[in-house]
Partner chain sequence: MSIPLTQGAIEALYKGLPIKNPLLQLLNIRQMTSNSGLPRFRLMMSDGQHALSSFLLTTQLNHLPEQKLLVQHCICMLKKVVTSTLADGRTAVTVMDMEVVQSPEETGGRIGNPTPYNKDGQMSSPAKKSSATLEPDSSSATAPGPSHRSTSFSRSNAAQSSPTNSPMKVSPMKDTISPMKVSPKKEANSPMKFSPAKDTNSPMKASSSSPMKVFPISTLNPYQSKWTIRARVTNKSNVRQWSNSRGEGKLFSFEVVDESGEIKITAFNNEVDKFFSLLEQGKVYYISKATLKVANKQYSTLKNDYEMTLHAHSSIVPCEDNQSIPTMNCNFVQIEELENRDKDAVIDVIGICKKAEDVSRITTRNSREVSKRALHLIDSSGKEVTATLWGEEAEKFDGSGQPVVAIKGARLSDFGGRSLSALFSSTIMVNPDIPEAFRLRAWYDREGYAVNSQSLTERKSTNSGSRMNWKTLSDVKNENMGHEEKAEYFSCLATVVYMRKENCLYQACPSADCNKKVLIQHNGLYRCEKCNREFSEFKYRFLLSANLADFGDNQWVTCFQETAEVLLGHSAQTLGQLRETDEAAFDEVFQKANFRTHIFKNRVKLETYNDESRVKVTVMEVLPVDHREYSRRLLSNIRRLAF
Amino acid sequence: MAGIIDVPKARINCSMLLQHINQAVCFVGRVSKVHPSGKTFTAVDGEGKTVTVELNCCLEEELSGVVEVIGLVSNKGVLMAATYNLLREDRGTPFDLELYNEALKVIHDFPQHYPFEAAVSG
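Structure please, single chain, the form predicted alone?
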């Protein structure tokens, strides 16, 4: 699954998951709950919807705040993470997930100007 890092990925929110089954995607959300096993966590997007993220191995660090996940969407709408990145919010300005969600809508409404998804599906 590490090969998906090198391919173009659609940026999505939870409502777009089922449109991207078996495709490489990039998801940004706020961590809401980490499973005690450390192998899964849930994240909430800018619309307040939740996705389950499955990891290849157990977490080795505390996971909280905003996270960017790159992975594949399973048939069940679970995000199978190849990698994740914590987005630091310690500089006094919190990440605005609602504004990010609005940007996603623009990207998907005008794919001719933002060809990222076209490269993934075609």
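Switch from the form predicted alone, shown above, to the form predicted together with the partner chain and output its structure.
Only one chain is given; partner chains and other molecules are left out.
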């Protein structure tokens, strides 16, 4: 888990999942359904697509709203979460998921202008 935190992670949405198999990624989406077991849930990204997130430990709290998940993408396109972060809606400006998605597209369309990995390692 420590390994994942220190490594630069690409921000992705559902359409980019398959390009990042076995890579550490950062996903932001809105929680849609939580599995009764509390070990997995589905989230929807800014484009409306869904991803399944698997947690290593059970959910202790009720999860809802926009969440930022850091984890590894499995071969099957499931996000194996290492940690997650709830973006509270009752505080500050509500998170605009569609706008975030637009920014995401720009970052991926122009990687030469957004050399995040170089910045982290360099």
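For the two forms, the rigid core is made up of the largest set of C-alpha atoms that agree within 1.5 Å on superposition. Since we're looking at a predicted model, the values are computed, not measured. Positions refer to the first chain, counted from 1.
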Rigid core fit then Lys76 CA moved by 2 Å or more between these two forms: no
Align on the rigid core first; then say whether the Cα of Ser37 has moved by at least 2 Å between these two forms. no
